[in-house]
Each structure stands twice: as structure tokens, then as C-alpha cells.
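We begin with a single chain expressed as C-alpha cells, specifically the form predicted alone.
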Amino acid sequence: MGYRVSRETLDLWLATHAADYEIWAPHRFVGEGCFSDTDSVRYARVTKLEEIELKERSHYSFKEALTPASQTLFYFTQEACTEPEPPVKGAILLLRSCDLHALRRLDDMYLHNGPADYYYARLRERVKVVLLGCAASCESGFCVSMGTNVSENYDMSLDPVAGDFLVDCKDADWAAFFAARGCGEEPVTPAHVEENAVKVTVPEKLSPAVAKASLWNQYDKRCINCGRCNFVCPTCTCFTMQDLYYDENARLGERRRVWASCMVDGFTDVAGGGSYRKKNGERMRFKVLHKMLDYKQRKGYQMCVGCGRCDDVCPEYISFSGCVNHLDEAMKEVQGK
């Protein structure tokens, strides 16, 4: 059911649901950008409409709401292990279309890639999603090429229009909330991007010659192993385990799950001093082929959702979308011979 909702009513909706849910939305952190006098747009807990950044895509993904960068799995002593208390509240995530598609990828990895991840599953089952309409394309995004520019699997959509908001409610309780407050009904179709400035062509098949081509060698020098591309990516799910021992008593501590990056030193180190991918070009090859080819062979669609954050955050101006297009061009050259 579609409604036209005033700012006051939407603020009341936020305040009402903050009692039972943690509401995560893009928030502008003024002056906290990577460069002087710049802002950072990141996901944060909000309770008011004025706290939500509605115009600009977030620089960082939403995934920390479901999988924190550092998460304590259990506490241990000499005699026992104890789990932290589970989250008391559910979560409402305000996501743009690309991130809503990314949520499906997280579900695949944490819930359907073997036994379900206990820590992810216990929160995921209490998550509701609000789709933020995209009136225009972000500069680096290529969601249209990846087929992630349109979403339908949401509980409610939200589009600002002429001082009010248009919402499409699929949640019956939320629809009743707006109807009870006299919000006018009208047809609503969430805004979505129809064309990006950045266009990507993914080769459906890749010959061994192209997969091992010398084009990856350039990244040996260009990439600096910072891992930023992985940390801002909404579909990267790799993590490592760390045991933290307390200074007061070395026999007590906690085990934490911490985000990891396939682009940093040590990620593929194995017993005996070996390492599967020592060069940065090898790591870039692994990341690109996993996102764009290997994952599709298993799931039927690419892991990448075309949000473009990795291109924006790279300090060496390495373009993931550009790399994929280079692959396609190399493949066409091979096929033309």
C-alpha cells in the first residue's frame, strides 16, 4: 500500500519503532572524512529523520550492522566459556537497491554456504528493510550493469518528494500505522536508476590465457595492501579469529571475529611459512575472478553489486570496474584470433 507521509509522521514512526529495533541508516559525520574539511557518510543508529543522509550514498556499507568489524563470540576462563548476551532488539536497515541486493549475498554466505552462522542468523531473522529510492546515479556506481538497480524484496520503500515522503508499505503493521494517522493513499513506485555513467561488461567465460594474463602484473606495484576495497565492500565476508587475553589475568579472555582482507599480507599464509598469493597482482586476480565469475558459477549471479565504493576508496585510484572491462577486452581479443 502506498502513502504520502509528512516529515512529522515519519519522525513519529521512527521514534515508535526505536523501542523495539535498532534503526541503521546512512548518517553524515561532518568533518570526519579521509581528507581535510570533508565529511564521511557511514551507517549509524538513528532515531530522527534529520539524522539520516537521504541524498548521498554512504561511503561505507551497511554490513557492520549485521557483522561488526570486531565481534566478541565468547568469553573464556580456565573452566568455562560464556556467550555474550544476544541482541535484545531487532534491526531496521535503510538500504539503497545495490545494498539490498548485497544483503542477499550476505545471506548466501552466512546462512546457505554450509551450516548457518549462529551469530548472523540470530539477528538476521529479526531484520526489516526499508528501501531508499535512488533518484540519480552515484558517480562511480554501475548497478545497472550488474542488474541491482531495482529491488522488490523490501518491507517499505522511502522516497522524498516535495517536502513529504512517498512510502510503499508491504508490512501490514506499518501500513496500519500510516493509515491510522490519515496519510493519503496513492500508488508508489520506488525511484531507481536507469543508467550509470560507469558501464561494465562481464565476460561470461574466461579462457585460461586471459585468466593468467600479464594484465594483473600492474597491480604488483599499484596496490599497497591497505584492504580498504574489502572493508567498504558490502559483499566481502572474510574474517579471522583473534584471542584477547586480559592483562589483569592472562587465564581470562575473549575470542573475537574480526574482518579480514584478501588483499593484505598474511591472508593466505599457511603452516610451514607458505603463502598462496604473495604478489598483489595475484590477490587482485583472485578478488576480481571470485566476485565476477566463480561466485556466479555457484549461485547464478555475480557477487559484486556495482555500488562503486571500492573505486572511490582506493588511495591508488585502482578501478575495479575498469579491471573487469579490461578482462572483457582481453577475452574479445582472444576470441578474435
Second form
Amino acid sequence: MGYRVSRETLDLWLATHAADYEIWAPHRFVGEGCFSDTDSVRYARVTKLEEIELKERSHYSFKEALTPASQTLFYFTQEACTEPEPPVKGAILLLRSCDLHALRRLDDMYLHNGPADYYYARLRERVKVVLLGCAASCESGFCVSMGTNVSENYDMSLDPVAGDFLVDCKDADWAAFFAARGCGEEPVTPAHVEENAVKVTVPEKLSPAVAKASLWNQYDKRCINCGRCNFVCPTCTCFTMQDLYYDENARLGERRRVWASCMVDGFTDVAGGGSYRKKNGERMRFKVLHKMLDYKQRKGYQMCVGCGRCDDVCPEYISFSGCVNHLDEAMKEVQGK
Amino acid sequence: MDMNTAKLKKNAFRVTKVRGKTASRVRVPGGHLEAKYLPVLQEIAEKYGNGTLHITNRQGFEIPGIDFADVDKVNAALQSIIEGLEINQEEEDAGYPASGTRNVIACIGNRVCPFGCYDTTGLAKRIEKAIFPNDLHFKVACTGCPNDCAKVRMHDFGIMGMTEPQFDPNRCVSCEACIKACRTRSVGALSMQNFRPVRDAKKCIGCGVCVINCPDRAWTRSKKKYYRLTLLGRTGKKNPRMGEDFIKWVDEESILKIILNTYDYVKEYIDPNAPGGKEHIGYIVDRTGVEEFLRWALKDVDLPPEAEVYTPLYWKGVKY
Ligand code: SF4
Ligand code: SF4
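To complete the pair, please output the form predicted in complex with the partner chain; the form predicted alone was given just before.
Next comes the full complex, and the chain you just saw is listed first.
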């Protein structure tokens, strides 16, 4: 059911639902960007409309709401393990279409890739989604190429229009909330992008043979293996384990899982001192082919959702989409055509 | 040919080696100006000067080859620049007033440079507003970070941008980018303890390299901007020397007060027979002793609690 909702009513909706849900939305952290006097747009828990960044696509994805960068799994003593209390509230995520598609990838990785991840699952079943419409394409995104520009599996959509908001409520309780507050009913279709400036074509016949192409060599020097591209990515799910023994009493500690990056040193370290993909070009190859080849072979659809965040964050101006668009040539090179 | 050279110099014109010819000195506070003023300079140089411009060490332009007779016309022509740069002027169309206190210079700062910790030109202009016009010989420079591209340690007051890095352990992914960057590009103030970086606050110089290199915004900049203030560096014939550390983690307000207080101190103690009424502050301090100088400089200055004042203050340098 579609409604036209005033700012006041939407604020009331946020305040009301903040009681039972952590509401995660893009938020502008003023002055917290990489450089002085620049901002960082990341997901944060909000309770008011003014805390939500409605224009700019967030620099970091929503994934931290479900899988924090550093998450304690349990505390241990010599005798026992204790789990942290489960989250008290459910979560409402305000997601743009690309990110809503990314949520499907997270679900596939954490829930349908072997046994379900306990920590992910217990929060995930209490998640609701608000789709933030995209009235215009962001600069670096290529959602249309990846087929992630349209989403329908939301509980509510949200589009700012001329001082008000248009919402399409699939959630009956939320629809009732707006109806009870006299919001005018009207048909609403969430805004979405039909074309991006960046277009990406993945070659039909892309195969692992492309690993031998010369394309990857340039990244040996260009890439500084900082991992930003992974940390901002809504579909990167790798983590590592840390067993932490407290300084004050080394018999107590905690196990936590922490985001890991296939671009950063140490990712492939194995017992016995082995380490693989030492060159940054090899890491880039691994990342690109995981996103655009391996995952699809396993799951039947591409992992990358085309949000463009990795392009925007790379300090060395390495473009993921640019690289993907060279795969065709790279295939021809290895096939000797 | 009759010319009051003291008046000429005070009006920011130089007595040159060519008899009857002067050079107009156009100060650009903070070294940043709108490009639309360049044609004005071009016109003055071509109409009244010899068609050339010198880019000065202190971020100004010097227009040589001007006839004494044209000084008033040049001053009138400079008016749009003087207004555009918001120079404190005493009389309209009368050119730059006073030339004793030198142009406050700035590196390009955070308007452009990724390392800059603040808007250097903005601060230079703020200082300009507070201290000009003034005949006393003061040199002030602003640099964005401890790289000190503006060479502020060669100034009476050197202002270096700092940030106090803030750490959010919940965003840390233990990648050690900050540790490596601080070790190789800065002073090595970070060490890894229990999977997380620990900052040695004493060693840290507030350069912000850890913030720039953190891939996940675990390190961010402090809301407050801080500075390192260095004192009484100078070039010159007798005893050139580097400015010494005076206060670390000082704020903008305190810096302004300290500079203004120093003007009062110099007025009190300057050698009345100093040639041209100019004496480097450092020589005055050598005479009165540092204690007396500090008594004046820190008068009514309310330093933030984080500020660390270096003591004792001692300058070295080359002595002839
Ligand atoms: S591609 Fe860019 S963002 Fe990713 S690791 Fe390399 S330098 Fe960092
Ligand atoms: S601010 Fe500079 S000196 Fe201080 S910890 Fe960070 S990199 Fe090291």
C-alpha cells in the first residue's frame, strides 16, 4: 500500500520503531573521513530522520549491522565459555537496491553455504528492510549491468519527494501505522535507476584460464594491498579468528571474529610458514575472479552487485569495473586470438 | 630627485639598486588568491613596471622597474587586490600599509593536500587580520602537518597542524596499516598489543598518517584541531637558527593571543636604536631572558588542558 508521509510522521515512525528495532541507516559522520575536514558516510543506529544521509550512497556498506568488523563470539575461562547476550532488538535496515541484492549474497554465504552461521542467523531472522529509492545513479555504480537496480523484496520503500516521503508498505502493521495517522494513500513505485554512467560487461566465456593474462601484472605495483576495497564491499564476507588472552589475567579471554581482506598481507598465511598470492596482482586477480566467476559457478549468479564503493575508496585509483571491462581482452590474449 | 624612502618602504615599495626605480611588493596572505587578480598584476607590470613579476619567497609578487612618479597610480591599481585579499587598509587607494611584519605564509594545506590537518590559508588570513598593519619585524608561517613544507621553523612563530588520533577498537581489523605507516612515514609511535594498535601519546606528533592509512575508519581525527607552535626561528647574518618547540597540542585562540602579546613585549623592549626600527625578536629575548618573554607572551593565555609547554627553552644555531 502506498502513502505520502510527512517528515513529522516519518520521524514518529522512526521513534516508535526504535523501541523494538535497531534502525540502521546511512549516517554522515562529520569530520571522520580519511582526510581533514572530510566526512565519512557509514551505517549507524538512528532514531531520527535528520540522522539519516538520504543523498549520498554510503562509503561503507550496511554489512557491519549484521556482521560487525570485530565481533566477540564467546568469552572463555579455563573451565567454561560464555556467549555474549543475543541482541535484544530486531533490526530495520535502510538499504539501496544494490545493497538489498547484497543481502541475498550475505544470506547465501552465511546461511546456505554449509551449516548456517549461528550469530548471523539469530539476528537475520529479525531483520526488516526499508528500500531507499535511487532517483539518480551514483557516479561509480553499475547496478544496471549487474541487474541489481530494481528490488521488490522489501518491507517498505522510502523516497523523498518535495518535502514529503513516498512509501510503499508491504508490511501490514506499518501500513496501518501510516493509515491511522491520516497519510494520503496513493500508488507508489520506488524510484530506481535505469542507466549508469559506468557499464560493465562480463565475458560470456570467462574461464579460469584468464588468470594467466598479463592484465593482472599492472596491479603488482599499482595496488598497495590496503584492503579498503574489501572492507567497503557489501558482499565480502571473509573473516579471521582472534583468540585474545587478557593482559591482566591470561587464563581469561575471548574469541572474536574480525573482517579479513584477501588483499592484505597475512590472509593466506598457513601453518608452517606458507603464504600464497604474494603479489598484489595475484590478489587482485583472486578478488575479481571470485566476484565475477567462481561465485557464479557455485551459486548461479554474480557476487558483485555493482555498488561502486571499491572504486570510490581505492587510494590508488584502481577501478574494479575498469578491470572487469578488460576481461574480454584478457580472455582473447590467453586464447591466443 | 626627492623621495622619502622611509615612507616609501612603509608603503610596501622597495628602494632598488636602479636610481629612481622602485618595486611594488604585493602580499598574498596565506599564499592563495583568486586567479582573477593575475590580470591586474599583469597590467601593473606592463604599464608601470618592466613587464616582469617576481614570485617572492614569502608568497607575494614583486613588480620591479616602477618609476617613483608612478607610485600613486600603482597603489590605485592595487586597490581591487587589496580589497579582494581583505588586507587591513588605513586609507583607500593608498596601497599596502606597513611592511615591517612580513606576509603570513602557508603551505597549500587541507584545501588540497591530503596530509594537511587544517585550512592553512584560512588561519594565515585570520592572523593577518589580527596583526596587520604593523611595522615590527615579525615572521609567522602556517604549515598543514609536521612535514613542515612551509619551513615554519625558520619563523618567529611556526604553526604546524596536528590532529589527535581517535581510536575505535570496534572498527579495527588488525591489518597493521597504521603501525607500518607510522613506523615508515612518521615517528613509530604505534605498537601492536593484543591484535590492536596502542599509541604512545608522548611520542605521537599528531601527523594523522595513521588516520589516512586506516582502511576502516578505526582511526579518525579529533573534532578539535591542534597545533605545534615553534618559536623564534630566524635567518639572518649573526645567528641563524631553527625555531624550537614551544607548545604541543595548542589551540588556535592561544596562538593568536601569544602572537599579539609578543607585539606588546617587543614594543616594550625593542632596542630604540635598532637600524630601521627593526630587530629580530630572538635578539630581544636574548637580552631580556626567556622568563621575561614568557611572562609577556603567556599573559591571559588559557591553554587547553592537553597543551604541553616545553621547558626550558634553548636555541642553538650558527653563531658568527
Ligand atoms: S585495489 Fe585499491 S583499495 Fe584494494 S587493496 Fe589495492 S590499493 Fe587498496
Ligand atoms: S598521528 Fe602520526 S605520530 Fe601519531 S600515531 Fe598517528 S601516524 Fe603515528
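Whichever C-alpha set is largest while still superposing within 1.5 Å between the two forms counts as the rigid core. Positions refer to the first chain, counted from 1. From a predicted model like this one, the values you see are computed outputs, not experimental measurements.
Query raised in the report: If we fit on the core, is the Cα of E329 displaced 2 Å or more between these two forms?
Result: After core superposition, the displacement of the E329 C-alpha between these two forms reaches the 2 Å mark, so yes.
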